[in-house]
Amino acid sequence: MVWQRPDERQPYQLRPVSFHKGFTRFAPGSVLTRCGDTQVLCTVSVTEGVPKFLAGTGKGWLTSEYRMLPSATQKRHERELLKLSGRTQEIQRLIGRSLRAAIDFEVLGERTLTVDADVLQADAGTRTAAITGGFVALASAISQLLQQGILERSPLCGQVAAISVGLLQGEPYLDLNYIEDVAATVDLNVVMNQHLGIIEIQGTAEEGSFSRTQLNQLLDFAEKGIQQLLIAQREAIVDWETLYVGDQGSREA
C-alpha cells in the first residue's frame, strides 16, 4: 500500500515555504518562519564579546536557543523554566553548529551572535524550519551590522539549510508534517551548505532497521529539497551578492 500524503503533496514535494523578514522591531535580524503549518519566529541578537575560551583571539562566536510556546502543540506543552529538556538542548546545540557553518569568526572579531528559535505553532519540521530560518535572520542581522558600519566586511562565508525526510510504508518522503511524521518508521533530518556538503544528518529507525539503498534514497530526497530551500533564502535576501562572500572569507583580506 503506498502512503497517502494528507494535503496531497507528492513524496519529493516541501510544504509551502515562507520568509516574513523584520517580523519584530528590536532584533537586527528577525523572520517568521513558515514551512506549511510549522511557524518559527527566529531572531538574531549581536552582543560585543565573546565567551572566555575565545576572548583575546579576535575571533567571534554563534551560539542558539530554542524553544516552543505553551500553546505551539495541541496539547500545551509545559513552559521548560528551571531545566531544559533533552529534546530542547539537542535542538538548540543542532542549530548552533548547523549556522556556525556559514560564519567566518574572525571577520566578524569578538562579537557573539545569538539566534533565537521560538516555535509558535509545530507541525513536525521545528528544528529544520528553526535552521532554514535562522539563516535568513542571521544575514539580515549581518546586513544592518554593515550598514551601521560596526563590520567593515561581511562575515558570511557559506549558505546552510536543513530539511526532514522519511521513510513511509517503505518509501521515501520529503518534508514530513506531524501525521507523517508520527507514521513514519525512518526519520532523517539533514542539513547542508551551499554545495549540497552534509554538515549534519540526525537519523533513527523507529522500529527495525533501513539499508544503505534507503538512505541514498532518503539523502536524494532531501538534497533535492536543500537545493529549493537555497533558492527560497537567497530570493529573501534583497542584498545577497553584497553578503554572500563565498569560501574565501578572511583570505580576500
Contents of the next structure:
Number of protein chains: 6
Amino acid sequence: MVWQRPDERQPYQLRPVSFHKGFTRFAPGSVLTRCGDTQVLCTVSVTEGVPKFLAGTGKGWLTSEYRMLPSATQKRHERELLKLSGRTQEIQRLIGRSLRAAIDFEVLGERTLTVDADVLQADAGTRTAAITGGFVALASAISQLLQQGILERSPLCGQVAAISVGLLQGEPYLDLNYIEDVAATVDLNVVMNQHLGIIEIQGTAEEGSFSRTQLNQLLDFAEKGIQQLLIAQREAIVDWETLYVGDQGSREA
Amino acid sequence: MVWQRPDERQPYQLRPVSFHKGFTRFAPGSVLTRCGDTQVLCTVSVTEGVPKFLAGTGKGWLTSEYRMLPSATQKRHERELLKLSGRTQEIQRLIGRSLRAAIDFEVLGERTLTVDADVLQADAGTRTAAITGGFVALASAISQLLQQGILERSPLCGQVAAISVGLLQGEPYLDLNYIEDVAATVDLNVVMNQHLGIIEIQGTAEEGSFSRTQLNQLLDFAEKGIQQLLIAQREAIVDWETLYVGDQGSREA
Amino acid sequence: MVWQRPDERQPYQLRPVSFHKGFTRFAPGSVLTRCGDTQVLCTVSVTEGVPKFLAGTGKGWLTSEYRMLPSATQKRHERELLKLSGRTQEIQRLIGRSLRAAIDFEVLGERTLTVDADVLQADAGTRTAAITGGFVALASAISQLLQQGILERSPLCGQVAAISVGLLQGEPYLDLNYIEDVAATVDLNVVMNQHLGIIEIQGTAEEGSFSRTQLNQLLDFAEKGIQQLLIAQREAIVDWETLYVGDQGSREA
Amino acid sequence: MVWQRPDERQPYQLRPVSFHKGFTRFAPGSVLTRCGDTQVLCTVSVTEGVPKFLAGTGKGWLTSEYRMLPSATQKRHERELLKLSGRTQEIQRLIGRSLRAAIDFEVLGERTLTVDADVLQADAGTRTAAITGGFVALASAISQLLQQGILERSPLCGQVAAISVGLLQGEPYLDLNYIEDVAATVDLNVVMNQHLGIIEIQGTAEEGSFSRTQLNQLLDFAEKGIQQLLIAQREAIVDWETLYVGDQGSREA
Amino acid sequence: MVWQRPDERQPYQLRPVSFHKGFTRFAPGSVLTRCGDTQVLCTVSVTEGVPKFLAGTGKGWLTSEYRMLPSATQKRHERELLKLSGRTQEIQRLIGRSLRAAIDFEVLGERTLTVDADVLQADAGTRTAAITGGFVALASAISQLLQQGILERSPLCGQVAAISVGLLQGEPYLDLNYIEDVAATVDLNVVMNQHLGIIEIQGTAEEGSFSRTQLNQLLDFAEKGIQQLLIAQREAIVDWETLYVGDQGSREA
Amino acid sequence: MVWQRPDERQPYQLRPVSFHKGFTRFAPGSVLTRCGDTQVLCTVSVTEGVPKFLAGTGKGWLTSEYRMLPSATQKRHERELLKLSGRTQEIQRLIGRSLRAAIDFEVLGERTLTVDADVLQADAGTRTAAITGGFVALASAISQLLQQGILERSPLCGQVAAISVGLLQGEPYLDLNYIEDVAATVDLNVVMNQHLGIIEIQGTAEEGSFSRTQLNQLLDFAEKGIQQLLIAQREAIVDWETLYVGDQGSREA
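Could you drop in the structure for the form predicted together with a further copy of the same chain? We only have the form predicted on its own so far.
Full complex below, order starting with the chain above.
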C-alpha cells in the first residue's frame, strides 16, 4: 500500500513557501513565513550587550524564542505559563543553534540578536519553517542595521534552511503536513547550510526503527527540498549579494 | 499651546479601522484588527463545559487572554513567563467583562468562549482594539457555530465597542496613538453597547487631576468614536441581521 | 421597588469612618482604618533608593502592596502564593497611582515609600478604605521623617481620598457594604484630591449598562462622600497645617 | 558579667500577656495575642472535609499558616511570594503539630480547622505566641461551633501553650524579647500540655554548645512560664469548664 | 594534525562499561551504570495506572526523569528548582522515547514504568549511559515483577542501547569523554535496537557543518559501539532468555 | 509489652555505620555514608565568595542542600520541583546549622562550603546520617584544600555527630530504622560536639507527650550513640590529628 498525499503532492515536493517581509514595523526584521498552511511570524530584534559568558570577548550572540498562539492549532491549546514544555524548549534551542551557524559573531560585536518565532497557524513543520523564515528575517534585520550605520560590515557568513522528511508506509516523503506528520513512523528534521553541509539532524522512529538505507533516502529528499528553500530565501532577500559575505571555506569541520 | 496630532487627524477623528476576518483558519472566529498602526489578532475558540462556579447552571461563560508579542513594541519587551504583569491581567479581565455583556449565556448553554487577543503591533489603544475586534471575532465564531449546528439559536444579544480618549494640553482627543498616549495627562477608556450605554469606564490622571466638565468632554468624544466603530463592526459582520437577537430592553440597569 | 439599606443609612450617607493611628510601632506610618465593618491596616515604610527607572533623577517613588488576611472574609479564602490574582494586582496598582498624586517626588528625593494595605476584615470598599487610610498613614510617616530630620521639607503636596458608589434598583447609593456590593448592578470607584479633581474613576456595569445621567448622579454622591472623608483625614492628622504644602495650582491638567 | 534585661524583668519573668478575643468577626475564632510588644492575630476557621490521606476515616484535621506582615519588623521585610522561606514553613508546621495535640479528631469528625497566625508586630517569640494564642482562638472557635450546633460534643481534649527560653552570658532567661533573642547563645522553644508533658522541644546553640545541666535549667524556667500561660488561657476562655473534656490519661506516651 | 585520545583509546574503542545491579534496594530495578568515569544510577519503579491520554486503553506507559547531582561535575552546578533547563528536558524526553521502544505496552497493561536516571558523576555521555543502563534496570524490574506475579508475561520486546560519536580534527571518534566532548566540532548521539535499527539519531555541528560522508563514518563507529553494548547488556541480564520475547519482526517501519 | 527490634539490636545499639570516602571524584569531599540500610551521599564543594550579609567581613560560610532520590523510598516519591517541602527545608537548615559549629570561619576566609546530602536509600535517620557523614566529607574536603594550598591552616575547630532516639512502648531506643520510626510515639534528634555539648535538640511527641524523665533517658542513649559515632568518624579521617585544631574551650556558651 502506498501513501496518498492529501494535497496530491509528489513525494519529493515541497508545499508552497512564501516570505512576507516587513509584516510588522517595529522589529528590524519581520517576516511572515508560510509553508502551506503553516504560518510563522519570525522577527529579529537587536539589543546591545551579550550574555555573561561572552561579556568582554568582543563577540555577539543569537538566541531564539518559539511559541504557538493558542488558536494556532485545530483545538485551542493552553499558553505555557509558569514553565515551558520540553517540546518548546527543544525547538527554541534548535532554532538558536541553527541560525547561529549563519553569523560571524566577531563581526557582529557585543550585540544580541533575538529571533522570535511565533506560530500563528500550525499545520506541521513549524520548527523548520521558523528556521527557514528566521533566516530571511535575520537578513532583513542585518540589512536594516547596516543602513542605520549600527553595523559597519555584514556578519552574514552562512545561509541556513531546514526541512522535515518522514517515512510513511516505509517510503520517504518531503515536507509533511499535519495529517502526514501524525501518520509517519519516522520523522526527521534536517538543517543545512549553503553547501548542503549538515548543521543539525534529528530523527526519531515513532514506531519500530529505520535502517541506514532509509536514512539515506530521507536525506536525499531533504537535500532536494533544502536546495529549493535556499533559492527561495535568496530571491526574498533582495540585497543578498551585499549582505552575504561568504564563509571562505574557513568554518567547515 | 494646542496639541498638533502627529498624523494630522482632527481631535474627534478615529484612526483608520479595519477587520481582516478569517486571518487564521482553525479557530471559529479569527479577525486581524487594525486601528492605525495597532494590530491585534483576535480569535475566538469554543470548548464544551464551563468553570466550576457555573457547572450545572445551564449557563455558558466567556473568558479572555491578552498578550503582546515581544516584537510588537518599538523596543523588544520580554515575554511574561512565570507570572503575568498587573497590566496584562487588568486588560484581559477588562476584555472578558466587556464582551460578556454581548452574550446571552442561557442561550449559549454550558460552553466556554475564549477570546485570545494577541497584539502583533502596538501603537496604543491595544485594549480597546482587542474589545472592538474581539466583538467581530465573536460574531464570526457564533456564525460558524450556528452553521455547524452546534448552536441552534444565536446568543448575541448585545453589541460592544471600545475607544480611548485623552487630555492633551487640557483639550480632549479621540483614539490616541503611542506618541499622544505618552504625552497625555489624562487617559480614559470607555466601553459602550449598541445604545451607547456605558459598560465600563476607566480614567486615570497621569498627572494632576481632571474636572467633571473635562470628563464630560471626553465622554462626548468617546460616544462619537464608538458610534462609528459600531457601524464599522456591523459592516464587517455580513450576517449581522441573522446573528443579532437584540436585548429587548431587558438587561438595562 | 426601592433598595432598603441593611444598616438603615441614607442613600448619600457614609459608614462610620475612623483612623487608629500608631496601631503598630515599627513602621513610621501605621493606621488601622475602619469604614463600617471594613478594617484595613495601612502602614507606610521608607527605604533609601528608588526603582531603576528613576535612579539618578533625584526623584523618589511610592509603591503599594495590598492583601487580604485569609480570615478577613466571611468564608476563609486562600492566601495568594505563587502568583497574585488579577484583582489584587489591579487594586495595589490603583492604590499606588492614587497616592502618588499626593507627593512631590523632587522634595522626597531618591527614597521609596511603600504603602502596605492589609485587610483584616472585609465588608466591601477595601480598596477605597486603603486609599483613604493610606493617605493618613502617609501623612504620619512624613511627619515622623520630618521629626527625625530624614526629610527637611514636607513633600505632601496633595490630599487624596476615595469612595465607592453604586446603582441598586437603578438608584445611586454611597459607600456600599458587602450585601449592597453583591446586589449592585453598577459599581463605581472614585479617587479625588483636595479640590475634588478626579484622579481616578473606574466604573463597571456588572449587569446591563448605565447612562451618562446615572454616571453624573453617582459622581454627585461620590463628591459628597469624599468631601466628608477629606475633613475626617485632616482631623486625624493633627499637624496638617505643617505637613501640607499645597499644590500651588501647578499640577492641574 | 550578668545580663541586664532591657525591660528590667526578673530572669524567670514573662512579658505581659493578653488575649483580645473577637478581634475580627468573620472567623469563628479570632484572638489578637499580645506578649509584650509581640502581636499575633490568631484566627481559626473551619471547613468541611479533610485532606486526602484522611478522607473516609471519620477523623478531622488541623493545619496552620504563619506569616509576618511586612511592616511587623523594625525594617520592612518583603512578603514571601513564589515560595515560603524555610523559617516560615518550619514555624507553621510547628504550630500545626502543637495544636493538633489539643484536639480529639474523632470527635471533630471530617472537618478541617485552619489556624492562621498573622504577626502584626514582631518583638521575638512570635511562634510561641502563635501557639499560645492559637489555642485560645481554637477554644473560641469550638465554642462557637457548639453554639451553632455544628459540633455536638467538644473535641477539646488537651491544653497547649508554648514559650521560649534562652541562655545569655551562660544563664537562663524566660521569654526573650528581640534584643535578648539576638544576644542569646542558646535559644530553646518548648511546647507543653496541661500536665506539663512535653509536646515539642527545639533547642539550638547559635554559638558553641550547651550542657545537659543548662538544658535542665532552661526547662525549669520554661515550665514556670508555661504554668502561668496555662492559667492565663483558662481565664480568657470563659466557658473552659464546658469546652475542655480532658484526656482521661489515655494519650500519654 | 590527529587527535590524541587522553586515555589512549583507539578511535573506535568504548570506555570500560559496567552495570552494578541492585545498587539500591527499594526500586524493582536499580543499576549503577559506569561508562569510564561517567556514573549514572538508573532505577525503574512501577506504579499502577497510566497518564490520562491512555486511561482505558489497556496499554501501559514508560516515562523518564534525568538529573545531575550538583557535585557530579568538576565545578558544582546548581540544582534545577522552579524549572528544568531545556537540556534536562530534552534528555529525559529522549530517554523515555528510546526505552519505550523496548516495551510491548499491551502486555504491560495499565501500569507506568518510571526510569530515574540520576547522574552521580559526569564525564560526558551521560544521556547515552542513562539509556544503555536504563535498559538493564528495566530488565531487572521486569524480572522482579514477573517473580512477584505482578506481571504474567514479559513485555520486553526489544533491546535498546545508545552511544555518542564525534568529529575531532575532522575524524570520527567513539564514546567521547568530557575533554573530547568539549573539543569536538560535531556531536552525534545514536540509539539503536537489537537489529541495529535506528531508534533515534541526533547530530549537531557545534562549529561549521558535516558532510554525508562524515555522517556515515560516524554511524559506522556508532554501530560498532552499540554492538558491544548490546552484548554487555545481555551478559548483565542473567535471565535474558526468559525476559526477552522478541519482536517477531512486526514493529519495523 | 516490650518492643522487639526487627533487627534484634539492643535498645542502646547503633546500626552498622560506614563511611565510603572518595565515592565520587570531582567534589573535594565525597563520602557515601551508610547507617544500616540508610545511604546518604555527602559531598562538600568549595566556592570563592560568601553570601551578601558576610561580604567584606573576611569570614566564610557553610550551607547545605538535602534531597532524596525518588527511588530512595519503598514507594517512589515525586521530586520536589517548583518548591521544596517544609520537611526538606527544615532538614537542610538543620544540617547547615549543625556543621557550621565545626568550622572556624575566620580561618576559612571568604569562601563558601556547600554540603550536598543526597539520600540514595532511606531507612530512617537520613538527617542524622547526613550530619554525621557530612562531617567526614567536610574533613576530607579540608584535607584536600590544605594539600592544594588553597587553605593554609585548617579551619576544623569542632567535631559534630548526630543520632535519633525514640520512645516505643514508653521505652527509649537508639537509632530507629523505618519500621521503628513509624511506630515511635516520640522522636528526638540530637546533634552533639566532641565534648558531648548539645548543638541542637529537636523532639516531637507524635502522640501524647513525654516527661522530663523520659527526655533524660533519651538523652542518655543519644550520648552513648554519639560517642561511638565520634570514634567512627575519627577512624575514617586518617589525618585527623593534622586537621583538627581544637576549640581551646573558647566557643562554649
